[in-house]
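Next up: a single chain in structure tokens, the form predicted alone.
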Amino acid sequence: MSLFPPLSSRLKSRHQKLLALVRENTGRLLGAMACMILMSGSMAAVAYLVEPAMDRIFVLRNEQALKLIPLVVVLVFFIRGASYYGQEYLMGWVGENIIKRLRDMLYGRMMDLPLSFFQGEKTGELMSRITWDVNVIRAMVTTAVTSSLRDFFSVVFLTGIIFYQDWKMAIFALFILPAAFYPIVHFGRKVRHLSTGCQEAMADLNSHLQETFTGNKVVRAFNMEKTEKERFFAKTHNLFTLSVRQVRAKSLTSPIMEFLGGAGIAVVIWYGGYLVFKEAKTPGQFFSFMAAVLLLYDPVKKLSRLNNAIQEGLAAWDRIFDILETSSEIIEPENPEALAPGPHTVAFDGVSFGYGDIQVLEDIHFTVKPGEVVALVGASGGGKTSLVNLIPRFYDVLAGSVTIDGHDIRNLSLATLRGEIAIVTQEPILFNDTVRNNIAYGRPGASEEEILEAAKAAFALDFVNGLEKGFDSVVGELGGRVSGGEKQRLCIARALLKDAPILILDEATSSLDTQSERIVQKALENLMAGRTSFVIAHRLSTVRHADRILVVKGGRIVEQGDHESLLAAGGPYARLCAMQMEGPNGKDDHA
């Protein structure tokens, strides 16, 4: 059964998906459904039963009423109490339910989108549309849904009571109400653009946390943290002031609607006040009367409210579906090509590429045969990590193609091109969990043998029999209780252990000292063998046994060979390696 098919009709697109998702849980909601015709009938029955209870008990002085009514005021309010409680559990459940799909759908398509997204957003800010954003639609969809149809249902039947009672005197009561809708409709405009704000202001907020909380070494060292207070103060002061412009914006809905709803009662005292002088009415029948209209005010009331749920969670909606409706460049082929297993030939062949209007590679033509180490060096900035960033297709090219095999890449599936390569980059990134997850992270199932294999080949087996829990050890967020080369070693390990047979190292020991250095050379090439290789160094001595170094300058490619004709040749390469040998004791600076 689908619920709300007219209104669809007239919300954008966007926010029709909103709706899709509150209908896939049918089931539930007529449950809910039903709990509040009951909760609203109850409510219903609860003014109609003022009228015997007066005149009958208490003007009458019946005693078979005395028995009886009161047993069924009894009923009446365990109904209402038990309609009540299926209703609340039935709409959270569905609240909690499209808040995990929305998560899941938030997180999986950032997921799917490529590195240029997120050097384009702040951390801190796609966190706060996964936590922040998505609670203010949870109290929407919660708030909205829940009180739009029990106060829908309340409605109905109180104003069936009064019209029932008397059709007089319930225009009378009711020709008020249309005049309270220009509130909500004013108010409630204000309150979605302020929510706007808010939500901006929160993610500003979080990601000032984020940078400030991992850079808190930087912070300390460079005596900021006055500057960063400051600043944190600033911010919580923009968000302070936004909230309070809320508040009472949505404030100032609830007196209107008050005001309007004591004109209306007075209305009805007056008339029905009249009736009763006169004798046309009893004074049961009026506070019965009157009891519905009391009534029938608060769920009115608390459109004011539920219209400004409904504004802060489509200002949310909108900031969500923002990331939702990101297309991605990197496009997955709808025929993706087989790629064969074993040992690759990689190719780059006009190769073009940028960032927006800058050019960082130009005309680049170079091959890798199945199992050689080629080494790219030169300036920083001058695009080497750009180039081997192509070959997992964390970006298209601009012009050319990359090959594999012969097969462009963009032939080939995401999931079986990055299968076939392993990286090992210049920050080691773990995450906050063991030793042996973090070795298994791209392979799972890996046995505890394979494991310990790895951490071996990576020289990593000694630093981890000497923790306390061993492989058990949980490593801290972004491994901060273990040391730059323990780190290094343990992202060697597990790029030993997925045994990919395209390898890429991205300054793998720039940031080592010279020891660590070292032991992760060796580790490196334990790596590198039998391996197609493409080598990011700064320090030259890394690479002078590399079957070809290519020497990368303002995007191209400008000189290649392998150390020795380089060398000879006293070009670029060569002036390289003088400058890293003009230490001060005339040695190889690795600084």
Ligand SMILES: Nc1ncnc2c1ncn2[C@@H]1O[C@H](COP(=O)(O)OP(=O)(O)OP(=O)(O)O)[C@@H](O)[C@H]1O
The other form holds:
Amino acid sequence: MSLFPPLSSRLKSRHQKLLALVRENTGRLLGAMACMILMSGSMAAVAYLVEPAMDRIFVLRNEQALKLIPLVVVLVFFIRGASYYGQEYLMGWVGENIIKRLRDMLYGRMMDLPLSFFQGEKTGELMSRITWDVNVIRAMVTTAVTSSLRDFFSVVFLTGIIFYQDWKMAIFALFILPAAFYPIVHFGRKVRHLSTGCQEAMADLNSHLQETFTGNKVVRAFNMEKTEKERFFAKTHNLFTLSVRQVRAKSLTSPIMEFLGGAGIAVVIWYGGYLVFKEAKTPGQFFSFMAAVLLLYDPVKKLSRLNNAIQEGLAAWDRIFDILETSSEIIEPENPEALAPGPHTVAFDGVSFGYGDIQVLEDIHFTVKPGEVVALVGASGGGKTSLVNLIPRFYDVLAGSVTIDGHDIRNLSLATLRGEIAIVTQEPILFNDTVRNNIAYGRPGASEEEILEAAKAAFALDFVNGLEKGFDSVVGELGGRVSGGEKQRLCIARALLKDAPILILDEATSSLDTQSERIVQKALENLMAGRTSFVIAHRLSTVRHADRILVVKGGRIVEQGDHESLLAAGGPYARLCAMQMEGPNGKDDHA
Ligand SMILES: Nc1ncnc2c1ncn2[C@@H]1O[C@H](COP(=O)(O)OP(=O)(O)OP(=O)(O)O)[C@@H](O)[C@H]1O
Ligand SMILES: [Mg+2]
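Alternative state: the form predicted together with this ligand, after the form predicted alone:
Expanding to the full complex; the earlier chain stays at the top.
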């Protein structure tokens, strides 16, 4: 259709993918199309029926026509109603289906993107793509397909009637139409531009909501309610301004069309009336012609809005595609190597790593033997978490390699690699689900006994049983309804249940009191037996039994050895120990 040049010229590969998505629904679309044709046909029939109704009933007073024509009218309107229903239902189905597919594609893609992607984007904005932007595309597809097909056919049929009734007058009436295309194209462009702005403003709003709702405690603690309200108001104001401008651009398209349409009708009335006066036409023919012109008017107006809907949709589609086409830095190998079961050797070989341009780890060399427990200690910000994050490939090394049993981890499939690792992350993260489901998170099929066992080993059983609904208690968003130490114990239980040969504990017991920590520590030590373990701790008492202690400072391993030898060496580790011993109570909690 050369009616809409912006559409055809933009059929880039992205848009072909959109068409592919639409094409998946071909069957239903064809059904809807049939209904639309019926509907447009019935509309044209109404216009046509005006002629026999006028001329035969009112002018010629034909009795048979009096009986027949009302029946035909009823039938025509019935067909019109039924086809309207069919078309709305089928198109609604297709629209919802496209939304679902898009949401699934987006979420599927996001879940496969590396952690760094989420750190670079605002959560609320990403949510906005899945919840809001896809709606704009639905609107584009359904209204656009519906109105373009239905209204297109209506225009074709009604034009047919007009030409049938009087082709000279028809040319007159239609002559004015092409002049209307300029504003359509012009405003279409504007709408597309504004629509992107609106979607961004909406995403910004979402992100603000998300942050201030989840971080609500801090907002209140620092008396920032007023500021946050003002920030929010500024954002809604921005969205308001953009939306209003969009409304203005959209609503200018119709009146311009309307005005031009009205001018066309005026000419028709003048010329047609003149012909009737001259008795070159029957009033029936003239009114049938007029009815068709008037009926034509609505579909043409809708067609003029179509471009706006398409422009809005394409803007949203681009935003969605920006995510779908984000390439992952963490690439899965094409032919992944297999890993032998059992305790593994983990080795860092000349590893360097950084975030963006900032170098965080430099030239890290060490090997952890199967079943060995290695502790990482050192000042905050030294790079301990960054170092262990490389093992499950949350990030990829910049130089050097991390190997498991001699296999570069980049040659293992992510599923295999991560299946071998149980991790307790530094921030304890729980989901708003029951205690049971949180513990069984990595192993959905775990038996009740295994869950109980894991909770017991993590020293969580007592407090879980003390909760109102025990294992069925819901922990609140991000575990907001349990204490910091309780959260940690549930995270430990979750890792224990996974029962993997490599164990990573990043400050896993930091929120526990000394006594609980000692008990959990005991459980962890039992667990570590036969597993390759990485333990990060600031409280040195918890790592003194490690087979080897690595002191990480400024992204390098500055010292390593066991507790005794490091103490004897009198280096950084000995100084760290000495500082912890100088606590307010004189001696720290060393066993
Ligand atoms: N996602 C990130 N993006 C950019 N920089 C980061 C990121 N995570 C950590 N860093 C930086 O990397 C350095 C090392 O951080 P890391 O979390 O590894 O330290 P750490 O030794 O675990 O500290 P802590 O004992 O406080 O947990 C820090 O300077 C930190 O600011
Ligand atoms: Mg850390």
